[in-house]
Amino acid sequence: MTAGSAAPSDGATVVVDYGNMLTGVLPSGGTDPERLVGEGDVARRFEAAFREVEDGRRSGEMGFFALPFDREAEARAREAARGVVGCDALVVIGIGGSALGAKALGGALLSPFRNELDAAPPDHGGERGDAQRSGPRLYVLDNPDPATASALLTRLDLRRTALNVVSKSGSTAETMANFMVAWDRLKRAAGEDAPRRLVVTTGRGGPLRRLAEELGTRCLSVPENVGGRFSALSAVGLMPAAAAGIDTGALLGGAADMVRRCESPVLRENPAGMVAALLHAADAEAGAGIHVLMPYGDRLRWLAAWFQQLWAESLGKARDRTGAIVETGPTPLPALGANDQHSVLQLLMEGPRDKAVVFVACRDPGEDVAVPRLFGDDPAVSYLGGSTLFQLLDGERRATADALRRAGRMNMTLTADRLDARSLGALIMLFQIAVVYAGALYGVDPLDQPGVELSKKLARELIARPAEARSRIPPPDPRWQV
């Protein structure tokens, strides 16, 4: 093992290569990797936040820790799929971690332009790629924005429409809100055969249980100790995952991998353990507490849009553990490679020193295109012919890196052997153990998230009772308007 990549087992799907966070590595700044190991101060205070991640994860606290080992969980959710798949459409309505997850499995293993293919025969493959898809067209409805429901809504034909609502608490108002208007319109066009066209996703009580109960739909469970923006490898990713044809048994078999990967306390061989305590002692010594994760490849930027999510809810506390006041978390920032070079990347490289830069990259892209040999007479663009996309690609985020690396700007890139199932089954795992480990660290709890409960309350007192809000929310001060 290099000095700067966590130790990876026999078969690993993901490798942190974690070199251009160290002093020595970078011309100046970063981490003593002396203190990454044996007796080095980061090296113990991550055994300490280990044993405490452990005590969680026994306890049953931290439940998405057994997600990839519940198959009969899986088993529900594909059999629920079965029943959508005959559907030209699956929308799914949830919103936050009731609608990322399914975004980012969706987005990094359905071909790009899936939902404009016609459907394929029932004995098809489907794979990514090919000319024709298997399953439904999928949709996710996840903001209460008048012209996107009813743009989607009115183009789907609702006859051939299966719905997905998700919500843990049965009651999230934006979901419901999209739910209510999309359950009329389905029951309109669909008649009796409406209730066959839903799968309702949710905890253990609530408005959608009892309604699923009512109607006798097929309903899935979202485990009590899973929060929803741990939940992407439950029912509310899966269902939608295996009508779209994802596997997802090798989803969740590299998540079980990078479980394994991440039980022991020695941090040089956890690699979720690596990735917490370099981003933590990085905003905590050094004052880089922008994290940002920036994948290089379309098909990833909804993981960065769900990284943010997981990182900003979990770690942005106003008080620790024993209650003191401490306003502490770091920023996430997602980005992409390689367009936000073209927008970022000027001021990662010469602004403030006050972030890190986590790479997401892929060894195998699957599929390239050649670049042909034209423009010879040109050398400022005729040196690109003969290489590939993907060699464009991934030689600009190793040269961003080390553009970085040389202008003392921490780093770190994770790298999956190709982008399917089992990889980014292992890349969310590896980022649901890292915040945990955190949380720990920072003295957080990251499963909770108080600081949304206010804004929700007055939005339901806004609808619910307008003038007595009105009352307790004052309206615009003309002086401060222009």
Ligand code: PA5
Contents of the next structure:
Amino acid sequence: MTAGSAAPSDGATVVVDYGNMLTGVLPSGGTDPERLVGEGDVARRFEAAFREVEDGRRSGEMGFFALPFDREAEARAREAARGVVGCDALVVIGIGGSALGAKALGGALLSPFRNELDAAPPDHGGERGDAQRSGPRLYVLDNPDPATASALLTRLDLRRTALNVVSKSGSTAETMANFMVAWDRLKRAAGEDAPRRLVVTTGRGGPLRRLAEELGTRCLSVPENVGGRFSALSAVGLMPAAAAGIDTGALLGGAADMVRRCESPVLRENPAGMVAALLHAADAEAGAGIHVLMPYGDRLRWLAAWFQQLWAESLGKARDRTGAIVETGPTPLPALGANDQHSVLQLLMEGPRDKAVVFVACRDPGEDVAVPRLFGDDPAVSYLGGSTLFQLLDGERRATADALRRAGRMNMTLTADRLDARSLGALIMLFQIAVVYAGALYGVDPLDQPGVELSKKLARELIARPAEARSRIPPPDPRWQV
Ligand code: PA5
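Let's compare: the form predicted alone is above, so bring in the form predicted in complex with 5-phosphoarabinonic acid.
Complete assembly follows, chain above in first position.
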């Protein structure tokens, strides 16, 4: 293992390169690598965090660790997917953790314009690259935005559409409102066939469970000990992924590998531990409390949005584990390379030193596009001819990481072998494990989200009892408007 890289010897799918977080590699600042090994304080602190998480894992509190090994749940999700695979479209209706997993998986692992492709004939023998799609078009309806819901539901042929409503609680207002709209229309279009085109993914109780029982429709379970933002590898993410033809076995296999790689209390051997320990140190010791996740490549855009929820909802807490007020937590900032080199990079390079950047890279892009040799007389652009789009994208990432390093700005890079189901499973699991370690390091409970309850309650009152709610939520005061 080289200094500054949590590279496994067994050809694992994701390598964490943290050199650019370290004193000595950076011209100033960073964490002294001596602190990461042996009796070093960061190593010791991590070991304590690791033990705390292991206790949570053993007690069953952290159910997400077990998901990659639950092949029965995978089989049930695949079985439900088979029931909708012949449909023209599958609309996943959920929000937050009940939507972002499907978005991250679909975004990363399906062809970017897959929804525009024609369906392959039933006996086609597999998806044909970018030419045809097997399985339904995949849409995710999360925000209760009338423009989106109306445009989508009007565009789809509802006689050939399936719905997957996803809500662990079964009572989330946005999800249930979107579902009520979509289900009503689907019933009218599909008639008696409608219940066969509905898959409910929910927790033990709640209105959705009851509805599924009444209709006799397929119902998948979200395990009680798996919270929304940790549910991408449960039925929540697996059913739509399987319906769209994603290899869920490989996805879980990559996640299982990552669980095993993170079974060591030795920081230098634990990739999720290194991510958590260095980002926590960056925040706690150097004031770098803004954690930028910047994947290079459009397909990982939704992974950054998923990470944002995972990091923010798990770590932003008013109270620590003892109940003391701490109002702590890093601010996750999703970005996209290379696009955001033309928007946020200036700030990352020269603004306040309150950020640490985590790049996500891919070693093998799978496909590449050659740039033709044009504009031979113009040195401003002729150097591009003969290269490839991936060489440019990846070269920009490496150049940006090094430019930040030279400016003394902390950054690390997670490199996936290739952008496939195995690597994505590994990346998702790496971040999930990292966030529970980070929870222990920040001293907070990473599994709850008490802060989102008040606005939910107030919104519910506004809709259900508008007159009463008006007296409790003051209307805008014209004195303070311009
Ligand atoms: O991570 C979480 O717990 C949340 O983002 C939930 O996923 C989100 O609020 C949706 O909840 P539910 O699945 O109960 O509809």
